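The chain below stands alone and is given in structure tokens; this is the form predicted alone.
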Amino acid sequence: MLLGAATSAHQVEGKVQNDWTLWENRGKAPPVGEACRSWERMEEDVELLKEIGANFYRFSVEWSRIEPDEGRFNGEAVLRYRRFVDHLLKAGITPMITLHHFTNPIWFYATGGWLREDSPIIFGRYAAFVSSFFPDVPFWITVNEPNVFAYQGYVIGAWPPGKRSITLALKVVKNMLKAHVRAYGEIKRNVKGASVGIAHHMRVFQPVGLLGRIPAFLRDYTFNFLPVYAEVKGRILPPAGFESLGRTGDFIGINYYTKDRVRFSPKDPFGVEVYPEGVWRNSLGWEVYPRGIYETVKRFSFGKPVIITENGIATESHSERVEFVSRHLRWLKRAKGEGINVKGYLYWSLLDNYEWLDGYSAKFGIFTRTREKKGDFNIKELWERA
């Protein structure tokens, strides 16, 4: 069983210049600053992984470092990541590289970003360059949470580019799925035997009342089902359109955190959320529902291997974090015992890092930003006891 933790470049590296830093400069988000300084301290992060008994680590490469100008690639940046992978492999830790974790180069953003018709081709070129340096990395995520990216940036406008259009959001998701197909092909050409997938953000949508089934279904269909179906079955379905892509999912990557209770509303086909008192919530107010990880992998495995690419809790209490992981692993082990091919589990996150609009207030990390351990945490032992 592959067990470890996950991070993303913008959230831990610091000193980056991308579309999100433009957003920060406009006062739309807290400043990232030095983050956890992982750009300089990557090797120290390997030691932290060894300390928690990890044999698996998911991290992202920062596109804006690697391609600072359109078509011009920075060899020094990719070689820095290459040295980091060498350290991981030497420590017996299997790397998983994510090519896109929300942030974009400024030149890409300024020329239309994921609304560009040629965005899949541009992303495929980037994937080809990066993967050529890592023929020994067995696991790849092309894009992280395309549904969240499109929703935040193009439906509610909370993330760059701050647009509010469901039509544009659907176009962005479609282009990101096409980009995944391009990247999938390039990685497969460069990395013999690579397993490539998308990290899908999935939630459990629980209906409140009989009519609540309507918005719960609509949310589940558009947010959960459409992206993973497009990857696995190779077909984009309405309302995103109807188009064949080609089957490109070697495994199902699942980011699971919470469930939403949804009540019918005549004003919104997607309903409204209900927040009952007396339920376990993290510090961001997300409901903790460990059984949901079992329900999700059972519903969305599609007969393929499953990797939990993110699962974590924002909390000031380390004992609560251990309890959270233990309960989720227990349900995951049950799914595995029932025949689901669960290959790996990655806790989010290794470090207290930059959590987008929440800045540094959400404490997901096993370690602090300065790499102080919060308490006993051994992922291998937690799995064995689950």
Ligand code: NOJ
Given for the second form:
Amino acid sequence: MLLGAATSAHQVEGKVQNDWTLWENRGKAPPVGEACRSWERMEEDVELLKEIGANFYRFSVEWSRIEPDEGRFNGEAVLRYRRFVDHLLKAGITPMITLHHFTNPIWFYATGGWLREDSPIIFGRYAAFVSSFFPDVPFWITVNEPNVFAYQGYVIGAWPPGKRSITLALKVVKNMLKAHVRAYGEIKRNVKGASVGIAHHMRVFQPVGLLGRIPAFLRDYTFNFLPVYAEVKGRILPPAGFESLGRTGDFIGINYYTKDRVRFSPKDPFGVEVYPEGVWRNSLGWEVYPRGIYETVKRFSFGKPVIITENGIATESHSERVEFVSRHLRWLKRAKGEGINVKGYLYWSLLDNYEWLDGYSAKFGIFTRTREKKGDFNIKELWERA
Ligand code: NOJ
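Let me have the form predicted in complex with the ligand next, following on from the form predicted alone.
Following is the full complex, with the preceding chain placed first.
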């Protein structure tokens, strides 16, 4: 079993300049500042991984560092990640590289970003460049949570570029799925035997009342089902379009955090969320529902290997974190016992890092932002005991 933790470049590295930093500069998000300084200190993160008994680490490379201008690649930046991967491999920790984790180079953003018709081609070129440096990295995530990215940036406009249009959001999802297919091909060409997938954000949508089944279904279909179906079956479904892609997805990557309770609303086909009292919530108010990891894995594995690419809790309490992980691992083990090929689990996150609109207020880390230990945490033992 592959066990470890996950991070992303913007959230931990510091010293980045991308579309999200523009957003910060406009006062639309808290400033990232130096983050966890992992750009300088990422080798120290390997020590933390060893300390928690990890044999697996998921991190992302920052596109804006690697392709600072359109078509001009910075080999130095990739070599910095290359040194880090050598360090991981030497420590016996299997790397998983994410190519896109929400942030974009400014030139890409300024010229239309994921609405550009040629965005899949541009992304494929970037994927080809990066993967040529890592023939020994066995696991790859092309894009992280295309559904969340499109929702936040193009439906509710909370993230860059701040648009509010379902039509645009669907176009973005479609382009990201096409970009995934391109990147998939490039990685497979450069890295023999690589396992390549998408990290899908998946949620349980629980209907409230009989009519709640309608919005819960619509959410489940567009948010959970459509992207993973496109990946595995190679077909984009309406309302995103009706197009064939290549079949990809060597494993199903799942980021699982929470359940939404959804009630019918005459004003919105996607309904409204309800928040009953007395349920377990993280410090951001998200309901904690450990059984959901089991339900999700069972529903969306499509007979393929499954990797939990993220699962975690924002909390001030370390013992609550340990409890959270134990409970989720227990359900995951049950799915495995019932024949689902669960290959890995990554806790989000190794460190308290920059949580997008919530800045540094949300504490997901096993370690603090400055790498202090919060308490006992051994992922291998937690899995064995689950
Ligand atoms: C999923 C995202 O991939 C990650 O960037 C974020 O920090 C966590 N969820 C927690 O919200």
